[in-house]
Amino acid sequence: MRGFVQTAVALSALLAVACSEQEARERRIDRLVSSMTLEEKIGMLHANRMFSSGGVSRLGIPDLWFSDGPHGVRMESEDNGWKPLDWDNDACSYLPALSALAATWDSGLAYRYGTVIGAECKARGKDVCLAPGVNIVRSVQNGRTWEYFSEDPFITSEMAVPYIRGIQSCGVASCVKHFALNSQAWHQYTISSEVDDRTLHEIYLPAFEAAVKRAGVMAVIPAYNKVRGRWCSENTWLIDTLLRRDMGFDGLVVSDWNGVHSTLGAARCGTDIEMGTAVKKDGKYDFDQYYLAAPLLEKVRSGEVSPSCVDDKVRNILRLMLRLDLVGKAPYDTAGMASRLATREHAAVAREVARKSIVLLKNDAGFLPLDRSGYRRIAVVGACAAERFALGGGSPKVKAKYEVTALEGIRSRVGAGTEVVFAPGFRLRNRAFQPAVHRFTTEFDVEDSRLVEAAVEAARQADLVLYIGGLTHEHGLDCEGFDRADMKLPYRQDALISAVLDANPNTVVVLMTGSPVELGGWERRAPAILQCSFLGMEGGNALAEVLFGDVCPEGKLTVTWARSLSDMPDHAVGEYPGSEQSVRFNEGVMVGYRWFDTYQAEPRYEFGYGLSYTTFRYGSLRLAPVWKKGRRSFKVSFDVTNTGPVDGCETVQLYVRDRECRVERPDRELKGFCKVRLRRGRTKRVTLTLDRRALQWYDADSSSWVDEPGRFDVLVGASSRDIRLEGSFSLE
């Protein structure tokens, strides 16, 4: 009892200190606001350069500096434009894409990833990192799928929270995006995303809520699209009600570039800073004429906008600045920043993420791993093998200190004793997207036909072929601002792969894709298939390590791979791309694997899927209720044994099924996961906990989360379809 009392007293003291610090901060904010002129306040509400907003130097309030993420600090550009600056000391780490990070299913690694981004933002003098993106992958055609984590809100939340904490541990604010319902680029500046309340709260809001309540994210960026007819940056229901009131967010809301559309709309809702509006004068951006600049000053003076609206926005900005300890301090010294960028430690994190993200889709008769000494000549086929991806994809352009391509990694790994020949098979053109017809055409010409012939001949003369293809960051593929026209591999790669397999059946296919693709008839003939997203600066080395068995693959899919686009729920029962005015999320909560598993649609590769060079056995399932502070939860315990020939890591996944409910619920929902690293022959006892929210659904009528008495099934397995253990319990 004495120990309990001491703990309670200690917690009370900590709470008192926290409350005291918060009260002191708010008093300081009040003093600063009362010391400002109206002009100074409004000067803080809009950009004064392409990537900064104004401060008040006489009060020690600095400009606030922003940078794009999420996989590296954006290259420096001129103050009044997008032209890159030719600095020689700003090259930084290029980490794997967030879709790759998600495929690791490793929350501890997500934290380390975040610390790399945060540390390099700090070294470059940035205050706010515009990352991560936590939008749900509703449509795999979305050109930003590679920047997001998953189709599932649970794993998105579990990966985003440590990522955010990692960034903010470095004294840099994370800015979570894009709030909310950003699922496509098609007409994104005009379209309104229409979704029912239950789907909104169960699928599209949980990651934002986790970012606010669990990670303490300091900033939020609204999406470009509208929600229920109003642009997100001017949507009082979205920003003031859902975000600020319901989630309790008290930080900074900063618009996306060109995300504000009117002075009154932005002034009267909780958006604090306007960035990137394309208002120009004499060919230059006129920051003083942004909607929240001189036009706002005029409307405050005329009485159309209350001065309190301006004060509230300034308070939110100052609150972030004080949390970062920026006010009254000398600017961060960026001298010598080159020594703090792309360090050996940061490169090690990039390499570990890349290794753990690679997904083994197929491995007939243990074709992989490869024996390096077993091949005299290896043909590497596919233009992606020699491509560098750091500078592509839209806003997250990274000036990488270096980037090891797949071709370079393979050559380095096999050494001088094996000849490696390269035949691209196709040439990347970066051809423009055609929005009028919503198509992206990649046709071969005569020169490309010659490349195909050369690739086939190289394959025929080799002992082994490593095909490295997939998607790129060209417009219309995995790129911001554009949607994919379909799920097919561009540049007629299906035909190329088939021709290569005809010439040499000993062909491993590696698909570099930030989003799912359809697989042609060649899939049945390829002995081994690997999938990876964009793997960052150490990607080529990581890929080679997996191919040759230095590392056992452990990546798992976080987005379902359908057999064809028509099987996807946004096409089957939903709506994509909608009209110029609206897109309706008719599939409701049945997004991704929820749709496939509930209605028994057959995917090509299911959610959570990924093979290994070893095998695992599950057993001894036990469910046990736990009472904690009057609330009941369930502990799910089971054994995992490595039954294969090598050490390896399994990602065990916990799904829940509600057997009895007055609304339709998915057949299964991910509610837990864990990485289990085991030496061969070893067994480990794993325990996961189901809390109350894991059993609940959102009732739109009462605007609350509810749980109903009834029977629940617990499904434990290696993917949403590969269930190894089942149990059940009753909720009374």
Given for the second form:
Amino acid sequence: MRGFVQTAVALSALLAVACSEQEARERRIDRLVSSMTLEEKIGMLHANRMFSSGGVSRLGIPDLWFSDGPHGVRMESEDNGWKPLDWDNDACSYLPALSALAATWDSGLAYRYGTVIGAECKARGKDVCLAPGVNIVRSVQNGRTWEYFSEDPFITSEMAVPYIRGIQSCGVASCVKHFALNSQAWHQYTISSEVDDRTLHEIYLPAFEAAVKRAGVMAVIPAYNKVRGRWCSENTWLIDTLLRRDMGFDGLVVSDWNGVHSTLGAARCGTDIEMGTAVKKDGKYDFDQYYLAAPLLEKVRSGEVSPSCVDDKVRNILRLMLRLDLVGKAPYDTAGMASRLATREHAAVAREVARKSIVLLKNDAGFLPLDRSGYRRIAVVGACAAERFALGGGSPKVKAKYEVTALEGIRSRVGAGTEVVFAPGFRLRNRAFQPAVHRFTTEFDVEDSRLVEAAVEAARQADLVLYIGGLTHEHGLDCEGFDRADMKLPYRQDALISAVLDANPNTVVVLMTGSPVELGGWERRAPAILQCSFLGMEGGNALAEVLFGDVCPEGKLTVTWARSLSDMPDHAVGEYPGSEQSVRFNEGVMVGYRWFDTYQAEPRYEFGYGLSYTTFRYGSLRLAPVWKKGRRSFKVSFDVTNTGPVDGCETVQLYVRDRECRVERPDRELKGFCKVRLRRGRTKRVTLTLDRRALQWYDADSSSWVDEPGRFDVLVGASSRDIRLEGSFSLE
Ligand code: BGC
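Mind sharing the form predicted in complex with ligand BGC? What's above is the form predicted alone.
Expanding to the full complex; the earlier chain stays at the top.
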């Protein structure tokens, strides 16, 4: 009892300190706002360079500096355009893409990843990091799929929250994006995403809500598209009602670059800063003519916009600045920053993420791992093996301090007695753009067929082939700004892989893809297939470690791999790409595996899937209700045993099925997961908790989350379909 009283006293003291800090901050904001002229205030509401917005130097309010994210700090570019400045000290860590981070299912690692990005932003003098992207993968054709975590809101939230905390622990604001419902590039500047309320709350909002409520994210970027007919950055329902009122967000809303369309729209909505608008004069960006610059001043003077709209925006900006302790301080000293970028510690995080993210899709008869000295000659085939990916993909491009390619990683890993020959098999290049369909097509020329012949010959003469292909960051593949035309491997890789397998059946296929691809007829014949996203600066080393068994693969898919596009819910029942005006998310909550599992459609590789070099047994499931503050939650415990030949790590997943409900619910939904690292032969008891929200659904009629009595099944497994333990309980 005494302990309890002491804790309560300590807690209320802490709360009092937090409250008084908050009050002091708000008072300071009031003082600053009241000392500013209207012109000074408006000067803070728009860009003054491509990646900064204005300050008020006489009051010690600095300019605010932004940078992309999410997997590295973007290189310096000119103030008034996009051209890189070619500095010799801004090369950074290049971490694996967020799709790779997600495939690790490792929240602790997501935090460390965030600290690398945060530390390097700080070193580069950036205040706000434009990351992470938490959009749900609805359409796998979206060129940004590789930038996002998953099709599932639970794992997206569980990875985004620590990532944000990691960045913000370095005194840099994280800016979560793109709010909301941006699931395709097709007509994204004109299209309105139409979704029902339940789907919005159950699928598309949770990661933003977690970012705000659990991670305390300091900034948000609205998406380019419209929602319910209004552009996100001018959408008062989205920004003022859902984000600010319902989620309680009191930070900065900064428009996406060129995402504002009118002065009144943005002024009257909770968007605070306008960035990247393409208003130009003599070929240069004319920041003074931005919607929230001179035109806004005019509208305030004429009485069309109330001065309090301006004050509210300035307040939100100052709140973020005070949280970062930027006001009245000398600018962060960036001298010698190069020594704080891509440090050994940062490289170690990059490598750990890369190695833990690689997914073993297929491994017939234990073909992998490879014996390092078991081959006289290895043929590495596939242009992706020698590709450096850091500078591609659109806004997340990174000037990496270095990037170890797959070919380099393999070469440095094999024994001295092994010759490694490289045959690209195809040539990467900018492909033909077809404006009519807003897509790219792949064309092949004579030279390519010579490359194929050379690759087949190299395969024939080798004891082992490592085929390293997949997608790239070219326009129309895994790249911002365009959707993929289909799910096929580009550059006729299906035919190339088949020809290589004909020449040498000892062929391991490595697919570097940040989004799912269709697997051609060769799949059956390939003894082993690995999938990895873009693996960052240590990628080649990490891949070699997995291939040669230095580490046991543990990555699992966070996006369903369908057999073909027509099986995907956006094609089967939803709408993709919609019209120029709108796209309706008719599949509702049945996104990704929710669709496949509810309607018994067969994916090629299901959500949560990934093999290991070892095996795991699950057992002794126990469900126990726990009462806390009059609320019931459930503890789910079970044993996991490593029954295979090597040490390894299993990602156990917990799904819930609501058996009695007045609305149709997905057959199963991910509500917990955990990584279990086990030496061979060892067993660990795992306990996961299902809280109240895990069982609820969102009722659009009452605009609230509903607890509905009835039976619930608990499914514990190695993937969404490889369920090893089942139990059930009733909620009264
Ligand atoms: C992207 C954002 C990015 C911004 C700044 C936009 O095109 O949608 O994700 O942060 O550019 O580079």
